[in-house]
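What follows is a single chain, given as structure tokens, in the form predicted alone.
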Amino acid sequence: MTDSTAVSARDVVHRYGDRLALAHFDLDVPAGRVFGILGPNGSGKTTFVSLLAAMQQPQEGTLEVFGLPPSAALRARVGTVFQENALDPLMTPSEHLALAGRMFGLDRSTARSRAASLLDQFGLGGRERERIGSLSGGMRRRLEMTRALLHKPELLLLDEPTTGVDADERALLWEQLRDQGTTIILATNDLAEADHVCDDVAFLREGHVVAVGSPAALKEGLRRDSVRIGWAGDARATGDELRSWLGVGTVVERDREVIVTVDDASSFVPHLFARWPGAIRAVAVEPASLEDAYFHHVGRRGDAAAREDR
């Protein structure tokens, strides 16, 4: 572990009964960056975040946050926003943040000052005396962010923080989060959001890290073009044939859509229409995306038995 590393995991193993959630898990998270943890349900994302938050301890291996094992004492340097809403709808934002300030050990004046500043930053100024239950879902999510940042944490853990939040709310959240200058670990299934906001990402599969790098670096090793094909009927039967074509990389079927990475879309698309005349309803050609890289390394959700994420 170095001064430039916020989190270091080495050979971490964690089980829930017979189920292996993290399997010899290795990862380094650089300090001061937005780091995405991406993987299907059951891949170990939430388990890893819960270990960092010292909600449980790894059963094997070593895990360090700023050079120390996660502990209750270390929580003073860590902020968390989990998937589930943890707000009391009968309280006001001011009451909620005052309680959080006491839990973080802040004196009343400091907590009040920081709360007022954060509420303004996150667009909640003037709403501090309203019942939380009257706030919109996006506002409640922003309030959870203010609570997590109240004690100026060095590490912020976000587990699906923008689920159900509209695009404008997401943009506001990330604009303010990046201004905090803290290390952020984002566990998410939203590949487009991760591509947009993350400096680095790790792909997880069945408790293992299978690829790590910047979104740009992970996309570099793929075929050059991504072709999205809309079909008139069920497209899944076309996948096996497309995989056999020269110049085709990954093929992902989704009911009436197939996503194919290819060496050269200009030669692939005419061949496509010649093979299935009248069956294709739409074609879109895009540069390779983080989603393409994800499916390349992780595979489709149906490739392994679905398991509940912990």
Given for the second form:
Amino acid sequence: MTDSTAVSARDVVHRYGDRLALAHFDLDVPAGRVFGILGPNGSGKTTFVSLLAAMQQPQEGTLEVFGLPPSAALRARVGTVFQENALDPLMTPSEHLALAGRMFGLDRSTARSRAASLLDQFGLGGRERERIGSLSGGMRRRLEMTRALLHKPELLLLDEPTTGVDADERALLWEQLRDQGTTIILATNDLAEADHVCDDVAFLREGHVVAVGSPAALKEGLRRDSVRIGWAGDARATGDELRSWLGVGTVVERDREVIVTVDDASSFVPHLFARWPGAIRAVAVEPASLEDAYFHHVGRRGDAAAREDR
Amino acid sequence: MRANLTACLALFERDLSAIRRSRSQVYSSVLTPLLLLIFLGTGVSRGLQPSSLPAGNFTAYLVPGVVVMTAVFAATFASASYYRDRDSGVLRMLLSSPASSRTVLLGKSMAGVTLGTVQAFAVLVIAAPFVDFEWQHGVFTGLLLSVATIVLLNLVLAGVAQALASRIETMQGFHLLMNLVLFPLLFFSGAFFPVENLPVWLEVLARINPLSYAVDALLLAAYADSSTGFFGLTIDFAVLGGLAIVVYALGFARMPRLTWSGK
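Cool, the form predicted alone is there; where's the form predicted together with the partner chain?
Below is the whole assembly, all chains and molecules, this chain first.
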């Protein structure tokens, strides 16, 4: 682990009863970056993040955050935003932040001045004496961020922080978070958001890391174009045939839509209309996205079921 | 250590200040025991005219028991703050702080002790001028003994309540258990009738009942003249103090950690 490494996980194993949540998990997170942890439900994202928050201990392997194992001392250096709010609706923002400040060892005056500054930054200035229950969903998320940043954490853990937050609020939140200059680990299922805000991402599957790198680097190895095909009828039967075509990468089938990554959309699309005349409702061609990279590395739920069957 | 103390104090203050928002709970927790005293005390005194009381009338005898009952209810209600914090997610925030889980429980418990003590002592002080207390150790010493008894009793009750709340998943289950255990304990603690001259089986139950020692101490502090009580003050304080130590040493030794999702 070097000075520029915020998190180092080596061969970490964690179980819940018989279920293996993290299976020989290895990952390094560089300091000062926004790092996304992406994976399907049950892939180990939340377990890994809860270990980083020192809310539980890894059962095997080595986990260090800024060179420290998970401990109370580490919790003083970490800020956490949970997926669901951790706010008492009967308290006011200033009361909530005063409590959080003292729980994290700040004296009253430091907590007060820091809270006032953060509330202003996050657009909550003037609302500090209103009951939290009267604040909008977006305001409550911003208050959560304010609370997590109050003690100037060196590592900020965000578990689906923008669920239910509109686009304007999201932009404001990320603008403010980036200004803090702290290392951020974002556990999310929102691939578009991760593509937009993360410097690096790790894809998780079945408790271990299957790919890690910057979104650009992860997309680089993919086929060049992403083609979204809208079908007039059920599209699911077309997947196997498309996979056998030359130049086709991943194929994701939904009810009336198929998303395909291809080397060259300009030759693929005419071929498509020739094969299924009248069956195609719409075609959209986009550059390959992080979602394509995700499906390429992680696979789909159907793929996992197929692997288990094998 | 200092950080844990600060965190404990912060939680203590926060839980106490939360009471400002539910004043009706405080008023009713004092008013209900007083109404019980008025109606049950007057009814039994006049209607049944009990003759085997050590001193005074039944209403005076009933006061220490009702004070203990107030503490029991206060501890049960105070534990609701644990469930409120868990369900609102605040408990996860508290446990993600450097403070130990024991500190979190202790801070909440101390707030419960304070509230329970204030409520129980208020019932005693409001009732005292209207009943025939003998104050055999003098009013001032009697009040000091009463406060000490009430604090020790609340330490035990609030400690048990918080320790149980952190282990019982639903508030309904918690209240069911508290009612199932504490109501019968109240009945054979001497709160509503003297435990002297009872059948042996009931006397045995009274002797192993922690609430009996609190009722006994309060009876000795306020109610009867020239009485040595059932156990005596030394034993009463030794048992209550010992129980408080056991509750905090064992009950708070390990608090189940919440998962990240708070479930």
